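As a starting point, one isolated chain is supplied in structure tokens, in the form predicted on its own.
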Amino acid sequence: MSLRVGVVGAGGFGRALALASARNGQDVVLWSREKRELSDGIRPSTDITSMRDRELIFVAVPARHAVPMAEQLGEVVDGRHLMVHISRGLIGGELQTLTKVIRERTVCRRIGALAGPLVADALAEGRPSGAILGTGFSELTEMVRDAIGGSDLRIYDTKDVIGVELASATVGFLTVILGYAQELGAEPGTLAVVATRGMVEISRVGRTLGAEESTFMGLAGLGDLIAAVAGDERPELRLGRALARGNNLQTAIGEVGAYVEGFEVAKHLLEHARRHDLETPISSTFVAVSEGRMTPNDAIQALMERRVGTE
């Protein structure tokens, strides 16, 4: 029997999740605020109550919409539902993750976060890729594998949910930085320093919230970042390049054609780090550049000239 899958959000990733599920023979409903023309095998809906009879629900909305979306879902779901979000965002300086938001605003407890080197185009087209699911529920892992997994998509799992969410969010803004640096002609060594030190930086933040350091060096963190640098052409990479060509932020976002959460994430991480007296030079520099307080060239030079310590 097919699995009843619901997808909330019809952006690039929402549509890709729906396509992957339909390709696996699942019964798929895709909810969005506006009517959409969809591929065969996917039923569109603008009524959130259409999620009530779904078994597995993917939440594919930006973090800034997560609270009202979770509140809407809270009116229609119950303890039988399993829910997975796929977002590179965080909420507020307290670093609320989307699993926390869902848990607080719905009665669902079997929740997970899907992350890793997974991009919407590859998922939609069925190209070989991999992902990591952060969850404490083995039945959720199996259901997600049934829904979208297979020989072309390897889905690993870990119980370190918050580590997965923090690592994924960090990769989002680090990829913007790396795309910018690539467009400016930065050497591979420079990219490697920024990438690895960025993951070390966020692992310090993660430890204050109970995350495991190894998660940041796995698929959710460094693995995802390797895919970005290798050129998987995700929106964050294209945004960084567009900014490096001299476009302002709004023009660059329009050119990319996708919402990127990296700027909000960096600010939230910086607020949290300051409260815990943590050193976060890459996050701080990224925020300074995005707010126009530092030029990109000065930022790269400042990072490379920092005092060298022990790895």
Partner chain sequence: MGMLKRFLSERPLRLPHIRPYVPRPSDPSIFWFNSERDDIVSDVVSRICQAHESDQSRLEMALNDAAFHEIRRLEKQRDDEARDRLGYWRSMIRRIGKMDASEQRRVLHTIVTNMARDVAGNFDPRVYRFARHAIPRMIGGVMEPRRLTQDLMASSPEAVGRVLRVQGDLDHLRYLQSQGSLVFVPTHSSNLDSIVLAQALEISGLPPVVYGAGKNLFTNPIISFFMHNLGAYRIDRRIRVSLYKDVLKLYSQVMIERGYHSLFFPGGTRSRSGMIERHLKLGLLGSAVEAFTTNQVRRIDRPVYFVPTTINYALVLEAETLIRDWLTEEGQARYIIEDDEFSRIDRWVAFFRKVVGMRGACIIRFGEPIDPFGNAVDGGGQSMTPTGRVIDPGGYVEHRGKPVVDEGRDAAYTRELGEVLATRYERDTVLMSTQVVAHVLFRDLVQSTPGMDLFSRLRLRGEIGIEREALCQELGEARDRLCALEARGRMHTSEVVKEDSPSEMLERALSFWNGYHDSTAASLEGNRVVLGDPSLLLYYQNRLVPYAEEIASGDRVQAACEIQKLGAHR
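Given the form predicted on its own, corresponding form predicted together with its partner chain:
Only one chain is given; partner chains and other molecules are left out.
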């Protein structure tokens, strides 16, 4: 019996999830605000009640739309539904994760977060890749593997849901920093130090929010960051490069032409770190540079002059 899969959001990732599910022989409905032409095997819908008879629902909307979307879904789902989101964002100064938003606004409990180096194109075309699913429910993992997994897509799982969400949200910001460093001509060794030490400081912050540090060093964190730098041309890399060319943040964002969630997340994370007396030298320095409070040279000097400790 095929699985009844629903996808909410018809952006690149939403369409890729629908295509992968249809390819696996599942019964797929894709919801979007506006009516769209879709491939065979995917039924389009603009009516949110079309999610009511779905067993598994993928939520593929940007974090900024998550709250109203969850409220709409809250009117149609119940305890029978299993739900997975793929957002890389966090909501507001309280760093709310999307699973929390979904949990508070719907009665869905079997929820997970899909993250890692998986990108929309590879998923849509069935090219080999991998992902990680953060969920406390093993039946959800099985269902997601049935829906989109297969010989070309390895889906690992972890119970550290918040770790997956925080790592995924902060990789975007670290990618901006690496793009910036690349544009300034940093060598691979420098990029590696920035990437690994940046991930360490972010994981330190994550731990105070209940995440496990090891999750940041896995597919959701370093794995995703390697994919970003290895050249899948994410908008965050372009944003970093635009900033390094001397643009201010607004102009750089305009130049990239895409919404980058990681930057806002970073500011909230740093505020949280400050309140908990946590050291975040790389992230704090970069935010200072991007806001014009520090020159690139001063930033490099400040970072290099820091005392070196044990890893």
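For clarity, every value in this text was computed on a predicted model and none was experimentally measured. Residue numbers count along the first chain shown, from 1. The term rigid core refers to the maximal set of C-alpha atoms that superpose within 1.5 Å between the two forms.
Trainee: If the larger rigid part is held fixed, how many degrees does the smaller one turn between these two forms?
Mentor: Domain rotation angle comes out at 12 degrees.
Trainee: Rigid core superposed, I'd like the Cα shift of Ser290 between these two forms in Å.
Mentor: Here the C-alpha difference is 4.7 Å.
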